[in-house]
Amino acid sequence: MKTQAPSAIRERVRDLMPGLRVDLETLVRIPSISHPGHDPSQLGRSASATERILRDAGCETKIVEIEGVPAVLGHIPAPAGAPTVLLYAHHDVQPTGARTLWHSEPFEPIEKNGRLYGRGTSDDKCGVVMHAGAIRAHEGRTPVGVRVFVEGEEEWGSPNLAKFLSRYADDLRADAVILADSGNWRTGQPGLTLSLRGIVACDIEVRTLDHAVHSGEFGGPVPDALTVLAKTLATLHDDRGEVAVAGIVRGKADPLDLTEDELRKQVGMRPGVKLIGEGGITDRMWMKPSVSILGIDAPKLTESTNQLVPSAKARVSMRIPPGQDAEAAMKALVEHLRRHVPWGAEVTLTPRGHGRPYKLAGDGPIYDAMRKAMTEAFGRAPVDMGAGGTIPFVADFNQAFPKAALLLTGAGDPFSNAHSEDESVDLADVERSTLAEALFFEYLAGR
């Protein structure tokens, strides 16, 4: 097979931008939200639409399905002595949240600034996009093998994936896994995620009463649910804003150059909000755990009246570092909560579930062909960086085929807005992200 130039194939992928952006638009407009409670039938229309687009790129496709979730797969067989690439990315995406906040229709793509607004746009249809065309970048004729795989359940926890991997191993085997799933250290400057803190997360609900009462009559030496919950809730943190949950494992990240005043830019903190914790922010980010409150179920400001709440519930998130077993953290949040509610109020802990933190080794010739893919791409030398979300489907990837080298990629950078309203992505790192990929090929087939 011809050697292509990286000028060739970097014209290619420009000429090709126009038809991804259509394709990646196309995604957009398909509401595939995986969580209970919305259409199934969309998590189909966005199968199809996502085995078309590999197909039309030049892959063998099929749509699988496990407990009525679709996944697709792709195939492009190796050229002889070839290694094999593995693409993942996943085409569902995660509920809109109030439709008031967003500045446009989440499902309704919109270009402003460069950037593609909607959702999904950077996780991760934008993965399924690139993927397409580091394919048709070579014409559908890849130097090296190409699998592909395109779930649809990863906003829900990916509960089937590990069925999914035993059940097509053979469909799937690869030297090597791209996980588009991750993102760039900031826009026009790639980033190769090798850390990932996990998950462990539980419901606590109080009760202090039977049924409500009045407040006037009775408030005083009756405590209320939710003053019970706040006080147990404050116990998560020190004064400082330290996790305060005993034993979970603390370790340390290279500083890179992210300021604080970058820090706060990326996530609009409001001016008079402080930093919580100690140590280096990609310390506090990656490798030291952070608890979180998702929500709360309790009377509405519009629906409460002067009465002592009898009960009241609450979602606790935590992040654990690598190096933490998720059991044994689950244990410390759940016991530390326990101790915690005051006044004797009656307390029910029930938990959510937990993903596994990761740490990839990241070095090889494998790691070197990405790493020169995307410097050659991007015009600058990737970050080798942490993240501070999970992504426990990295754990099930290891252990279905551990040979293999993982790299964590992806488009989206730190104003994707990912899970929240007016996510969106660079076109330009689309394009850039693209590219890499498809002289990874090149270079992974040694050529």
Ligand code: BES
Contents of the next structure:
Amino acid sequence: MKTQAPSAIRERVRDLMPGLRVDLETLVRIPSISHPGHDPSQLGRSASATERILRDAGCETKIVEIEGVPAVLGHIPAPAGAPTVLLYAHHDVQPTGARTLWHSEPFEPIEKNGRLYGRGTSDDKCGVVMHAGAIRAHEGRTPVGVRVFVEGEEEWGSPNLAKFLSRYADDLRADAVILADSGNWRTGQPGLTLSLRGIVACDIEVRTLDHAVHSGEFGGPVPDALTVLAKTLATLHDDRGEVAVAGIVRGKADPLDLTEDELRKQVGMRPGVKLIGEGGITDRMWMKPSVSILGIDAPKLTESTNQLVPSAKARVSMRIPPGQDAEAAMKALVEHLRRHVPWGAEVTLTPRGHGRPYKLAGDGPIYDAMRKAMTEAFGRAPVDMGAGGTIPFVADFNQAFPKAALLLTGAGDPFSNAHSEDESVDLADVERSTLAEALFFEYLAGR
Ligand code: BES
Ligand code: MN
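Now the other one: the form predicted in complex with this ligand, given that the block above is the form predicted alone.
Once more the chain from above appears, this time first in line as the rest of the complex follows.
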């Protein structure tokens, strides 16, 4: 294999960008939402489009299904003596939420100020494109062996992943894994993610009455279920905004250079609203638990009448820091809710799936190679960062292949609005992240 100077690879990636952008747009046009209730054939379409992009880049590919969910596998054999890298991304996306909240069609990509907008542009279809671009930068003859795994159920918690990892172990074995499903520290400033939080979630239903009754006639002595639910949910935080569920691990994170002001801009926080909880901001986002109410089933205002609501439901989610056992956390959450339901109301608790947290050491020659590649590609060194989100693949893969080094990257940034309306990715960062990955292959191969 011929050595390529960084500048040659840089030029190739630049030349590849128009084509990579078309590939990204093709993927974004497919509404591959993995949540139940959405057309599952779209996952088949996005798997096919992903396969085509990887095949054109030079991979041998196949689409495999577990429980009907299609994933894409790719392969380029390792040159003699060279290590193998597994490239991970996911081709499914989150639902869009209300169309009226978007400034453009969610599945019609458009560019504005150097960013491409549309569902999945950052989470995680740019990951597919980064991998294809890094392979193409070497014209399909990568200096390392390449395995690719693009799953189709990440946004639904990857329920079949364990089965998948054992069934396709031979297709996934690698010395290093690049998971292009985290993001950069800032636009134009690279980050290498070294920790992820896990997640547990639970549905709670409370009931006070067999049926609704007149709120004037019986209100006073008779409790309504929505008030019971509100009181229960209000116990999940103390007055400072600290998570009140007992026994969850708490840790410390590097504060880095993030200020409250910058965070407020990133999330569009209204001026009078205060941050909640205690400790550093990065502690609170990466190394401490957080609890959120994701949704409530209760009468809509337009359908509400003067009645005492007989039952109500909520979905509660808790992010858990590295070091916290997920099953113990689920138990703590369920028990907290059960104990705090007031006035003897009936309660049904339904635990939902969980994803484990993870912390990486982040040192050794494979990380050195990635840091060197990122520094070269972005013109500045990557920040060692944490992430508050969850990628179930990380802990599961580590359990199956404990020796592989896990590298969490991604072209998105804090303004990408992942899961929200107006999701976007900075196109210059897609180029830089692709270049970093292409250079990493080179450096990992020992050049
Ligand atoms: N890409 C995210 C995870 C992420 C978010 C990493 C922010 C780094 C920073 C991923 O696609 C995701 O959203 N995962 C889900 C997993 C869940 C369904 C089990 C999540 O975190 O909600
Ligand atoms: Mn996501």
